[in-house]
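Only one chain comes next, encoded as structure tokens, the form predicted alone.
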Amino acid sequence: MALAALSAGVLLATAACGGDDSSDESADGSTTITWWHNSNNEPGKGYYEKVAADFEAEHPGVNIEISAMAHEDMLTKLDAGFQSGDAPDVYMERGGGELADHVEAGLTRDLTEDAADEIAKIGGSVAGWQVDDRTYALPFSVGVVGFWYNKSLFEQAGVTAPPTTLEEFLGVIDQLKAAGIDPISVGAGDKWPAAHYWYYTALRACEQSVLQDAVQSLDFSDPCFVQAGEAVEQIIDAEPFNPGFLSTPAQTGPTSASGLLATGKVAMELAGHWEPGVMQGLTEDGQGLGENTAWFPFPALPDGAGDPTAQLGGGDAWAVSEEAPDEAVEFVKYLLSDEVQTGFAENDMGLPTNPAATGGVSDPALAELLTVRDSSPFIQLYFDTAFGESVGGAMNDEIALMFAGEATPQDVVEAVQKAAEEEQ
């Protein structure tokens, strides 16, 4: 993958870097690891927290100190972090080219042969995290994105089954609507939301080898990625989405997108597998949407050259900075132990990589989504990761922008081939 290095203010700060301070052994011998994650919500939050305090029994003198926050305020300050030199010891990382960038830039620590029992147990899964066969961090949690829906809510709709096709998705919506149910939320205040919507399009659009090409050649003139963004101007022009969407936070409160479906407001959301532990997080009962809650995956597009059962995905892996003690390689190992996963499946946290582990997602929407995974013929990583922070952050802006109806699908690929020759 041809990709560039990060800004010369980060290779400066890189340079310059010795670590964070809280990561040296202190006075009296301890050590602590500072860990960032975003399960800010129950039962995730306090699942990590037991995680962590399980961790230093086992460790006498080694101290994690664990911040928890929203998945937006996590990225902010990972980004602000590497950028003063003072990144977590513990962090997720998303793959692709943003961890590239990252390794280009000597932040984050070469797990191969440290981890090599580990990367031997998760298997075909880390690809997304190596660069140069070279294993950088190890996801805890591969999914896919599709659409969550309130089976109630459809149920009094009249929808009897799931729709398959664009056509009959936009069916579903006049249904929806005629019953007085707003029938999608979206997170479009946080952009990437709404561009899983173009991603999800150009996947059902474009060929896989056109895709693959794309993110080795930085090449958008293919006619199917303005394909994408018309089917996707279909499904604004429906008008679906809750009043407001355009400012509306993608996970953050009981009026965020997934808020809105956890607590019935909307009838669905396209959400990746994360959605039932983040609603379970929005809802006073801890339950989210309970026995109401299911799942299909985006509809086909009608002469779509893309592969109607391919689906778009990708995951969490967690790293270690260049910088960080070695207990952090440790703890990180932990964290993809059998016990650990199996509890973060039974917590309905997400999809675990660990096999020893999937036995333990109990939640059948889940359950079926690992189905899916597994089945699927090609998992497309998010475009904004594939693509790295230039390209990615370009189309999401772009996207967004026609969620506002003030960009074209041409626009869309315009910008974004623009982005792509200032990267080159």
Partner chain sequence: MAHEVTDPAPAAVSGHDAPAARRAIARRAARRSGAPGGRRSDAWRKRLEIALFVAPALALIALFVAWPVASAVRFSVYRWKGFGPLEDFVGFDNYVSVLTDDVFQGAVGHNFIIVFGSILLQLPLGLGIALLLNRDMWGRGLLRTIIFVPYVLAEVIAGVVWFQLLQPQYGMVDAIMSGIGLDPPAQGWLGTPDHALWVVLLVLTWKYLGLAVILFLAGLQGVPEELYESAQLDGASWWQVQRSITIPLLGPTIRTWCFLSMIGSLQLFDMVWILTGGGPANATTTMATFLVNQGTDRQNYGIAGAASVILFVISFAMAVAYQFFILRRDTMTERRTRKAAA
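Show the form predicted in complex with its partner chain, please, the one above being the form predicted alone.
Shown next is a single chain and nothing more.
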């Protein structure tokens, strides 16, 4: 009996360590690819089922097993999958430090040669998914962050054109407040929405080379990082935020930052390309702000060394596990093809990276965003993603403290530097 229990244990252990080649190829020579994605609502879910079926039809003997999950669930399961060595063959990578960790642990396949054509086609957007000049994932949707605003509230306050400099921006805040409108909502309870202000002022204050060096060397001694914090303080001091912003969540419920913008309680919010979709989900008629939705980029700083047309952004990319069968690479390339990306755009599932699909984006606000993204000299990946969760988390915590008036611009730089040193 003890022997039976022991062998059962061994069997379990072997099964748990799956992901080796034998489990992908069954006796009749067919190959199974496991694919995890987060489009668990229509039309995305159905569209991806069709994409998988088309691929299977063209590649006899390949079977794609899809798991469509809610985003947060997917992240938890991916973590667990990586821990147990049981990650799916094709999955989503957010890039930056997280990807670098996966690469270092030998979990993610190098696609540089196998997908050279696709990488060339996507262009600059792949930068966030490269480690030491090797590309490990193909971004399929990349968006930028900026101010989403309510056109009618701006008109009501007498604002004629969106602000382009920090000074104009502070002027708009005053105008809105004078009209009795809460100017900005921010989900500082979730920390990252507050941190995006600092990311953007850093992008405006620091030269591109300084930022790129900082991501590599984790050295934040350049004075532009303190300057970034000072600009954020200037905005905080103007008191533009919704009452209770310190505990406001980013996107959950009608009193979240997105909910307040969607229901006309505030005039603007700093958010990414997901915002129109999130707002639609938070209003009863499913319209969000509807035709009042508009967008302007983060304003320039008076003496910032950064390019005012550079944008902060990020997105999702398809990655292939180190242990996955070769067909998985073919499938990822197919996901980035003109055909699939156009369908992806037509279904409003995100901002496609394949230039051939640009015409497919029908939503006017998103189409405009796409122009901004493609004309931007470079897109800085969200700093928390770029630095990895440990340094990024410390950074977000300290910036949130600054929003509560309990940290100075210097404290933010020091906290980030300290977390970075612990990392090395």
